[in-house]
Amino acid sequence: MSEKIKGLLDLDTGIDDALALAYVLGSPEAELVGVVCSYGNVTVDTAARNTLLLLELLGRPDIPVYLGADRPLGARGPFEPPAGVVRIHGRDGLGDVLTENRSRNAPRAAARRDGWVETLCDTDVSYVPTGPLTNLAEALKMTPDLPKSLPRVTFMGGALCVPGNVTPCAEANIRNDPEAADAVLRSGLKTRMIGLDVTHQVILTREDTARWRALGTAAGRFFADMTDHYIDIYEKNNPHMGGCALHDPLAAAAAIDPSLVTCLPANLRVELDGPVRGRTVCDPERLRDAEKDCEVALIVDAPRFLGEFLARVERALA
């Protein structure tokens, strides 16, 4: 059997970084080393709870959790979610059903504060970021060579060929920090960019749902209705689709099994002003460079996929 693939995730911890994580505790090639938090759905402390939580309820409290930023780089205050990503993700992040079972409020660990970028620079790992990439802007200041070491990223962000979700161009973990995406794909860092050009091709529905209920564990009942708000919010603003995409989920499966996606090679910038901000788009000054940094996935075997997710996060519920 061929070496486990090990994990690094860095997580806003809204309802599709819980099922991203459930997909890679269900996933027999993985490995989970540890899960680095981040503001973006909720607060940095909201997604350390709500991932401690979600660890114990899928029997797995002994992967350690990390506190990353608390806010974008330049930023002066305290992030806050907007109130469009409450009604979203839910006042606590996980669709209300944390508020609505208070017995689950309090997870019995705490997160670190420290140790992940050592995590990141000492093993082998595969770093999947599916919010703001912010930690990791914060770990190349901190290790300037960790382009030349770390194996390709897959993060969930940006929008090529399609619009954005919180603006007409630009997507919401990019838009969360601009500055820190724009610093990590002119790094010189191997990234695939996991973005709304395949994520709004993979649906999950209603019937799906009621399978993870059906299991009658407290896990499938937990994320089916979870999941169920999510859908609620996009049966509201994106009636077409008929249920909810599965952004942070599909750069998780990429991550594992890069051949889900198809991608064009490019180099990528973001831009900082006006009312583009937060768009991702091709870098004229690097549009002829011979080697490209990125791949940008704009095909998805989203019938391959949705069999796989489904199976895996079944596995990781049961």
Second form
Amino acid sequence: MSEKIKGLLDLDTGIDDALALAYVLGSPEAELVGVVCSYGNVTVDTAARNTLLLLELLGRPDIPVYLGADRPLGARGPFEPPAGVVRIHGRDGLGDVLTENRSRNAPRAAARRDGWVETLCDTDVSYVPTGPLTNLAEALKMTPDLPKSLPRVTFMGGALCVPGNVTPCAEANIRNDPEAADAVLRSGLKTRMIGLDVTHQVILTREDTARWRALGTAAGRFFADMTDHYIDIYEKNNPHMGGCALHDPLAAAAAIDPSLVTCLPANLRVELDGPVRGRTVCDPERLRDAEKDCEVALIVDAPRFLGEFLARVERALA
Ligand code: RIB
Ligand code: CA
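Please supply the corresponding structure for the form predicted in complex with alpha-D-ribofuranose (the preceding block corresponds to the form predicted alone).
What follows is the entire complex, opening with the chain shown before.
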């Protein structure tokens, strides 16, 4: 039997990040070795609290949780999620559906401040950021040789052929820290971009979440309620989609099984100025380079992914 894939998630733990976490915990080929937290959907402290709480709910309080960046590179003030993001993920980042009891229970384990870069430097680790790329940009500053040793990083973010979701040009994770994303994409690191081009093709419905509620477990009920909140918002903001997009779970899935997506090899950079700030584009200066650093996912086997998603998340919630 082949060895398990060691996964290190980097989450700004909101609703679809929570779904990615459950996906990995329900995947028999993967072993989750840690979760690094970031600001983004929530503050970094809330992301860490949410991650600890979810790991406890999913029966894995042993997995280490690390506190990462609390703000974008170069930001002066502390980060607060904008009102639009609070509407999508709730004030607590998990759809505001926690019972009094559970939300008041402080998680037993505490988030660690150090140690995740060492885990990242373990050459076997598959790193999957599903929030801003600030933590990875900081790690590259600390460890400039990282691009030579780190296996391909699969990240959720960006939009190559479709419009953005926070501005007409920019996707939320990249827009949160364009400088960090640009530094990562031009560092020589091998990456796989799971952007809106593919995540807007994988949609979860209320019929799907009803299956989790029917499991009769606390985790099943919580995940169903939380995700229904997310679907409510999608119905208001994107009624044509017929459910919610599974952004972060698709990135986790493509890290475990890259054959779920078909990619365009490209060298990317991020626009840093003006109204296009945060847009992911092909880097004109590296357009003719034979070697391409990034695999940009443009096609996804949606039926296969959705089937695997439901099976794996159900296993984690049972
Ligand atoms: O654009 C979608 C991304 O932004 C997801 O990672 C979601 O969790 C938010 O961070
Ligand atoms: Ca996210």
